Each structure stands twice: as C-alpha cells, then as structure tokens.
Amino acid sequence: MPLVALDCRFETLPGPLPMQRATVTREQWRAAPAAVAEVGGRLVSLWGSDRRGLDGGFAVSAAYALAEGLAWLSLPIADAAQPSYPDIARAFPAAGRMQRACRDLLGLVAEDAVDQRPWLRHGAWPEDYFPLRREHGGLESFAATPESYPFVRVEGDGVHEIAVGPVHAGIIEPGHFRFAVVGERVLRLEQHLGYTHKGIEKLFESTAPLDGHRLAGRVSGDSTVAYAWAYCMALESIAACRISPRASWLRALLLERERVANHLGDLGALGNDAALGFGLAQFSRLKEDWLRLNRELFGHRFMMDRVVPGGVDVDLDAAGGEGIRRQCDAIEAEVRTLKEIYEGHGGLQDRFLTTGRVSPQLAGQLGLCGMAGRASGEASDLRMDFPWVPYDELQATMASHRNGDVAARVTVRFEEIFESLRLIREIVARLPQGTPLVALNPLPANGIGAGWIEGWRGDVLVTMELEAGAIRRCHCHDPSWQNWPLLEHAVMDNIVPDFPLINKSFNLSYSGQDL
C-alpha cells in the first residue's frame, strides 16, 4: 500500500480482491486523508463499531480506495464516554454525512465537523440513545418527538422555497428535496434524507452469519445480487473458503443480469421524463421479458436469494444458457434501435444535452463514484480495477464520458448494456465445469472480512467482524452515500422541471444509504 508514511501494519485479507486492514492511531488517521487524496485515491466508506468487551471500547474505520487495492483503517477511541475521533471530511467531502450518521447510530462524534446535524434520527428516539451500543437489544420503542430539521436558507430578492416529499406522489421511497429558486431557476438543493430507516445493522447482530446473506441482499433490493455477494465474499474471507470456478461465473451472470435489467428499467424512465412515453412502454416491456426469463431460469424476478455462502444455490443447463443467448441479442437489437431513436430525437436531446451537469473537476473533488463518475470522467469499475474471476479472463471494457449530464449518462448506460450483453454471453459460452456450491469451511470464532463489488449503481462494500461465532458488526455502504450530494450540485442553475430528469439520470437508492 501506498500509505507507508503512515508507518502502520497492515494485514490482508482473504479473498479474490486485494484489501488489507490496519489499527492506527489518532496521528496516522489524521494524517491518511491526504496521503489517500495524494495518490489519487478516494474515500469508499465511513462507519463506527461497538467493541467494549472486545477491545475495550469503541472504534471508528474508513475505507480508502487505492491503486492497489482497498485500505480499511480502523481507529480505536478508548474514551467511552465522550467517544470522538478527527474529522475527515475537509478531505473527503462524502464522509460528512457518513460521520453525522455514525454519530446517531453510536455516539461517535468527529472532532470539529462543519456539519453535526443529525442525519438518521429524525426525532425516532431520543439524543442520548444510540442504536448500535451493545446495552440496546434493538426493540426499545420511544414515543416519536419529530424536530425542525435546520435547513440551509439562502436570501435574496425574489428567492423563495420549494419543499418537496418526504411522501411522493407515486410510489418512490421517501426523502426532503429543499429547493431554493429565483423563477424556475435552482438556486440551491438541499436533501434530507434518512425516512426509511430500517435497523438493518442492528438486525444483523441478531442474525445468524450463514443467514446473513438473506439480510444483505434486501438493503436495496435493486441491487440485491451485488450486496449478498458482498456480504458472502467477506464471510468467505473470513472462513478462509474458495467457491468454485462455475460459481465464481454463474455469480458474475447473475450481477451482469442485475445491471442489464436496472439500466433498461431506467432508459424508459429517462424517456418518459422527457415526454417521450414511447421510450418508457419500449424499455419497460423489454425490462420485463428480461425478469421472466430470471424468473423462469433462477426462480425469482430479481435473482433475490441466488448467491448463498459457498457459491449459489441455482445452476444453468444447456437449454437455460441458449435461452440467455437468444434473448441476449434480440435485446441487443431492439436497444441500438432505440438507441437510434434518442440520440436522433431532437426534443429529447434538448432535454439531455448540458442538463445536470457534473464537471470531471467536481466529480473528483467531491468523490462521485460509479456509473455516474464514469460519465463524469472519473473512470473507476472494480470489473476492470482489480478483475477476479471470471472477470480476469472477460477483459471487460469500461463505458465513460466526460460531460457529465444527463446525456452523458445516458450514454454510459446504453454502453454498459451492450457491454453487458457481450459479458453474458461469453460467461454461457465458457461456463466451466463444476459444482456451484460448495460447503463453507467452519467459521473460526473471532475474524474479520471484506466483500468489494461493483454493482450497478458503482461499489458495494460490506465489511464483517465476527465475535464468539456471532456478527458484532456488519457494515454495508452503498455508492448512493457518495454520490446523492453531488446530485446538490447538478441540479445548481438548471429549471425546477428538469428536477425529475435529472435525478432519474442518477437513480440513487434511499434505502441503500439507510441502513
């Protein structure tokens, strides 16, 4: 690692992507925001963990990206009663929120934060409770006392406000969208977010680690392939396990189908936002052939509870994998179709071209990560970053775009499916022999994992510490954290209505992000 200036010992972790972990000390996790940002890395997740009877007290980690590979550095806090660590989001914008959220979640405060808001509480329990200590079992109830979120106002003649949600017309999960405008025109953007709280952390301690897989993939169902690899790659790790080839390969065919059906699914919602309701009826009926056939080869629509611990609990026979290749490319030709069709309609690329814009500048100062980082300039896919297998043998090729609107987003997604496409059928084509699941070897008592996946929406990490053979602590982090304050941004000088076209462009999960 990079990081030698650091002076700490880093310890690798098992598994098929290159992650090690290290215990620092106040000085060095300071000192690792610049270090990181030196090398060109960027902060992946920001997270607190209870260890008192473990350790003796509290801890806070950070996952940083790297050249070579993921770095989790985790910070001991041996003051138990006024747990606090440094700030670092004057380094990495992105852990603000991340750092507010630890705060409700464990009491853990950053040291001279700009912003100390709460984040995740919204009034649901009280200021001095906080959900992931040990002493809480999870199922203490509170009388709700709803607080005035303190929203950033901004002055001026002719500005006024325009709050919109949390509740959604239509059936979106639920956020607060404060806009600022002068006219029609965005002056500022700022979200409150955290309404579908779920306890998921907290249910993890509770779970059995063989189950947990379950638990992961409904953190947003979306991308709930993405999440239970994640989570079985770290308890793979952690039990020393290597799942066979024809496992490795089934599960890259089931994250490729995962991208596939999200990006089809929001190419005809771009459509419709545009009024081109024709380009929403073409992709949802294409979007929906594609989860049938999921449904019909691997018994559920969204591929839910398919990658199990040791492997995947479903298998592809020669009818099932020609079935894959036909529809592959009658796909394939309908969406160059359509693809011809938007970039040649001249009141949808109206709409696209210049709206949202995230400058290549931004998206690295502020960390956009993902399938819009790549349309930003910021080309990062683990596919391609740190192939394992199979996509060691893929050589899978990275759609980016330096626009960084919504036309360039769109782009990156029409790409990605044809990437995807070529993916999966070379995965039916070369599926190697084997079997897809196999027995977990005994998980030790005490050990601590990391699964790294690019999912659709960008990387999904999910760390694990295991204690006397139960989870102490399961971290999942989804890329939305990174990227919905940059949506902030994007909206900045563009008109109200463009709002919805231009979130949908992004498409980041509330629930992903609210754990």
Second form
Amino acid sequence: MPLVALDCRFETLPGPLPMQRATVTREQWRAAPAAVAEVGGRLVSLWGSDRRGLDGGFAVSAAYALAEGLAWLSLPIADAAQPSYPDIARAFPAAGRMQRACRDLLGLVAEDAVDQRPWLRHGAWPEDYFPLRREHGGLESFAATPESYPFVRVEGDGVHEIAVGPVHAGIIEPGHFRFAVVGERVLRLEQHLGYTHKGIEKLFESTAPLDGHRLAGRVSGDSTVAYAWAYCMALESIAACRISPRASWLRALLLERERVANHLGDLGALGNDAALGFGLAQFSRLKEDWLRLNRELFGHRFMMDRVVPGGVDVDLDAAGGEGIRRQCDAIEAEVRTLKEIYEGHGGLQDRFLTTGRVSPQLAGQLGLCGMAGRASGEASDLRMDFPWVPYDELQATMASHRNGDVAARVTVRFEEIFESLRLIREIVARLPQGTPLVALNPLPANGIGAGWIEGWRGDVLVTMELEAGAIRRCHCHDPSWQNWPLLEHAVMDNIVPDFPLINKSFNLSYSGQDL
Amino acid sequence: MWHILKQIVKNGLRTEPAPQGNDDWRVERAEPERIRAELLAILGRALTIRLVDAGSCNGCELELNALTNPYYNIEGLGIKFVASPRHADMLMVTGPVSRHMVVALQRTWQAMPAPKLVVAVGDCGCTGGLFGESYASCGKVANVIPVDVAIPGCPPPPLDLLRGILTAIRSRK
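Alternative state: the form predicted in complex with its partner chain, after the form predicted on its own:
And the full complex, kicking off with our chain again.
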C-alpha cells in the first residue's frame, strides 16, 4: 500500500495498471507531497471538480506516481463560497500551472501559492465565470476583455525583450514566448500558453461516455492513440470490463506505431533546425511511408478513433502482419544508416551537443517526465514500470541518458525507434487469437475510473467520474504540463537561434495542455 | 558527405504527380509543370501561404507538414509556406477558432495584402467539428474571417490539402 505514512484508506481502481484512490483530509493533503518526495515519487497531475449536489462542495485531486502505482488523492472542499486548498507547488513546482488552471476553470484557490496569475484564462471570459462549475452550461459567450499578462521583467544593461507569438513562423501550434536577452544570449524565457483552450473538459460533460474516446483522441492529435487508450481504460475500469488479449496487443501495436511516427518526424525536423535539410527530406519520406501503411491497414494515417471502448475496431490479418514486418525491416535499415550519418556529421553534432541542457538534478527537482525525462536521467516509463498486457510479455527496454541536451534527446528517440520496431515485430508475431472488440459491460450509473498510458511524449492520464450514466467530470492530463516549464530552463544561456532546435527536441503539445 | 550523397542517390526522386484541384474532388493527375504554369497565369508568381493554427488539436499541422515531404514536394510546385502574413497570398486556418486566438487571427488576416485567399482546413475549420461553439470556442473559421474554400477531413490527408489549395487558386481565375 503506498503512502503508509498518510494512513488514508485507498480503494483500488480496477484496471491493467495499479491505480488507487483515497479521499484525504487537509492534513493528509498537506503531508502528501513530502511523503511522496521521500519515496522518490512524482506528481502526475492536479485538477479540480465540482461535487456540489453529490457529496458536498468542491474537490481538488492530485495524482502521484509511486513505485507501487498511481495514487489519486482527492481532497473535499466544503466551503463552496470561497473554495481553497493547501498549495503543493512548493514541493512539486510542476503543480504551479495546474493550480492556476484549476482556479481559472473552477475557482479553486491554492492558498499561499507564489504565483496567482491566471493561466488558461486570457480574458475571453470574465474572472468570475468558472466554466467547469455545474451552474454553467459552457455555451455562454462573452465580449472579450483582453488583459495584459504580467510577464516577469528582466532589467539591466543591454537587456531587451523579444516577444514571439502566439502566431509562430511556421506550421506550429500557437503560444507566446517572451525572451529576455543580452545580444544573442537568452537570460530568461517566459511562456504564456492557453491560446488553444477550447473547453474540452466542459465538453466532456455533454458527451456520451461511449463517444468520449473521439474527443479524448483530439486533445493532442499527435498522441491520439495514447489518449483514446487512456480514456477507454478509464471507462473500462468503471465498467469492470476486461478487453480481450488480442485487443490489448493491437492497442499496443497502434501505440508503438504512433511513437515511431512522431520520432521519425521529429528527428527529421531536428536535422532541419540544425541546417541539415537532408535529414528532413529523408526522415519525412520514412514517416510518409509509415503513415501510408497505417492508412492501408487501419484506415487512418494517425489511427484516430481506432481505439474504442471494449477494444479496437480494426483487426490485422496475416498479410497485414507481413506488410508491417517487412516495413519494420526496411525502416530499421534506413534509420540505422541515417543514425550513422547524424552521428558522423560534425556540424550537426556541434549544434546538438551541450545545447538546451536539463541536468538530471533539475529534471528531478522540477519533474521532467516522459521521453525528455529519460534523456535527463529520469528513468521512468510506464511500459517498464508497470508492464500491463502486452508489455508484461514483451519486456521492453528503457532508453535512458544523463546528458539532458539536445543530443541526448536525439539519442533517446533513435533508441526508442529501434525498440518500438522490435516490439511491433514481436506483437505481430505473437498476436493472440480472438476477437478484437468485446461489448462493454453495462456502465454503472455512478463510478470512478482512471487510465494511464505511456504515450510517445510521456505518460497521459485520464480520470473519469460518472454520475447517473453521464460524464460528471473527465480530466485529461498531458505530460507537456510538466515539461513546458523545463523548456524555460533548458534555453537559459543558449543563443536565440538555438531555441527552435531546443524546442523541437522536446516537441511539447500546446493543445494538450491548453485543453 | 559520402554517406549523405550515397543515401540521396540511392533513394532518387520520390516526388509523385500532384492531383488536380477540381471542385468535385475527382482524383486526376496533373503535371507539375501545368500547376506551375497555372499558378503563374493566375498569380504571376509562386503561391505563398501563411498558416494560422487557431486552436487545432495539431492533427491538421501534421498533414500540412507532410505536404513538404519529398512525395508531395509542394515547393516543387511553386507553393511555399511563409513566415509573415505580409508575404502571403493565402491564409490557411486550422482548428475551431478558440476565443483566445480571435485577435491574432484577425490581425494576421488584416496584415495580408489584398486580394486575400482564405482556406479553412479540417472538419473543425469547416464546421467547428467536435468542439463547436462555446465559452472558449468560436467554432468554424467563417465565423471570424471570410473563407473562400473549406477542406473537410479529420485531418484532411495531404492530397486533399493540395486539392483545396488548387481549388482556391482557381476560384480567383
């Protein structure tokens, strides 16, 4: 049982990964961060919910990753007039932006939090309108009252600011970056995100539980399989439904194909950002081959809406399996050639090495996670930490490095491609017989569930509460929440022209954190 | 250098014939030369496009990026994505327009020289998609700026994007 020190009663959430939930007191909530840090755990997510009319006022939840699994702590907040809860950002700085978002969406205040600025609300709705509260339908519209965001000013001789965004100079998502620089050197970067906030969490309240995987699959398009799987896992957890082994193996096949597609695309873009256009041409060709086979076998280039409640709505025959195996062999040979070229290219290595470094110490302190975390010594990957079906039989190997620079993130991506190609071949060779889709058990009227999946960027968490057969609250967490603040640190002391390179080496999701 | 040259020669040219921009979405192969000539006849120069993601899930961006890969080779057709709206003939917009992006989208549109072509990309850009209109979303792109062509799909595959771009150009004939 995790967090013995807290002495709270955990209930186990059914599901393929170990996940437990407990309702805690204010004292336990306050003590939890230290207890978690003590055993080397990390914060996964923080979110609020409106439980008025259910069992009191509001509630704030925190999900921690421990060696034993996921611990979801929920703190009821009785005072519905002025709801507040103890700040945890001092212990887990990653909580800071999540707490600010929680205030913007629900009006829950983190007591004594250092940063009380709004995060997701830019003035498109009034300060006293909290979209996730039950009394609001979410369809209200307001005259925008643009607010100027109080960026932290850096002053001194020769310091000037460069403001970038929200519209960026390329085919990229929108966000604002404020650089404080001296000459070419970046002293400080401050991000202002939230531009793509489109009310996803409110929308879940009016979405039928059996349709929600489509919305979850569009939280961040590049991670659609990971989100759809996490959503379905949460729903299946509530329904106490066990999907068929074949469904689990096929889901893993899609998830690994998503990982490879993203790594191929980013490795090409990283070459391009370091002035090796050759890399982009080669890798984008491989990615296109990869996506075309997705379309041929699964009917969609990014495999959107293929993971559904109860399993997957695609199947794989022998010919399809052979096609995948052949493609894996071909892509592996090409990627090995390109890896040699990247590693032997002096100009490229000069740009990659020591650029955008996040030390293991900083990564640990601030909670860097996922692929970027693994490049900075944070050895965590759900597929190895809590191997669920089929990873329990595949014995995936974790890529891990300690340098934490662009070069390390490039190396991790290369290694993860090779490992995913191996996993894909294994899955195809050992795919269990059976049906890929089972009918979901009837959903109980009320229930709580969670789904936790290692997407290509990091761990994606979906938590769900059903009430009277409808979604009362569905929270989607993207690993970009943890990693965006680390990007601010990674660019310090680098030169401005290296920012696109450093940014791409993380390739964080705007949409995934803006929701 | 030797390895790079070897890899380039080994793979050769992979660019495929581009589709026509017919309104009825018929798939016909057109010669790149003809597309270039048509662009030249209509615009008198290469086509430049500015993209604004007004709130997409980033799926459409993946496909727009794919347009620049060697198979579609959009730059070989004389079509180029540019960094400034002041250099752009066409504005492509993805996503439902989030309320936070309204001002940025309007300013980008205003900064473009006339005549401006606007192409809404994807189901969200066409109709608001799953996200619709809410406290946070203005829905389809046409709710915020005038749209010439809307390309459906979630996300639209690269060939559909290319067809949509060519359809928009022909609408200015």
